[in-house]
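Heads up, the chain below is alone and in the form predicted alone; it's given as structure tokens.
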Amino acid sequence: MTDDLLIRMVKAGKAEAYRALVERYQDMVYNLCYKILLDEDEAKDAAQETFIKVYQVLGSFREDSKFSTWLYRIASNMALGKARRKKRAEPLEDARYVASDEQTGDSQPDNMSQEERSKFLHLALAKLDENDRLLLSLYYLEEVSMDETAEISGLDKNTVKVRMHRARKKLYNVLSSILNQEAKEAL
């Protein structure tokens, strides 16, 4: 069944079809909920409460973008919004973070299995503040379109853009660092 179809149904009062919908989104969503928040106790949190607020607004979808994009732009907005409360309540001293103004040449060995590298990236992304981490994983690693990652980010395909540009300045720097120690302590 398509979405579309899916959705009449829930809107016609079949509440078991929200359940397909559901199961089909389920994963994309807490993948995208845990790349902002790095927590699996707090993404599935999100995710959850993701799909109690898409179901109660659901009446409200227009169908003028994707049902993807629109849950997906939801979804973000509870991680995001869940990072910020987590934000305010930590001390200062574990919210800093300074990245490093070294600007090294390639740091990354030509033998680093792909395990690695993987697991490098993911470091670096997590240094990166979840602005920033959303708008890389959306289109890096969830592979959506630049005017689908402005639509679910709520920012103008330009702003997004810099905003890109600037994330993968700040990712090189942060993934430079990283691998510069990790080679220090290799020797």
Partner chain sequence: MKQLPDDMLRQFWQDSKKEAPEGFSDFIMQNLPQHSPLSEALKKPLLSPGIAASLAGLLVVLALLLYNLKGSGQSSSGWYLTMQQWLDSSLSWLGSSPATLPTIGAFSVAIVLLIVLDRLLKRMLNRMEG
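Starting from the form predicted alone above, please write out the structure of the form predicted together with its partner chain.
Keep in mind that what follows is only the chain, not its partners or any molecules around it.
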């Protein structure tokens, strides 16, 4: 069943049709929120608040636009808002300190386990700004085009391209330096 049909059913009063929409997008929205907030509980809260907000304002959704783009926009605003409030309340902890808590095996990317890759990415993302994290998340969410990324982030397409390139470069540099550090410590 298409998104449009499900939305029409929800608008017509069949609330249960909303479950199908939630199940279709919950992983994407949760991942987007998690990559911005870097905290499972906060990501869960942001994702839940997103879906409830989307239900409340579904009446304002224009059916000529793409539901996923609209949903990601609401989710990213929700997560960015929480990230900014969190940053004001407590500055991000030093990622290097967290990194030293656990022993890692081989710090060559090809030989790492999935868990290790996930952990190092988390540490690298913690060194980036939340706006960079949003752009990177949208970049790696494969079905989101550059035009949609611009719409979701509220930036123009050229700015998105430039910032996304910078963010990827920054992430690569930070990740490389974390991996080098790990390699040195392992020796």
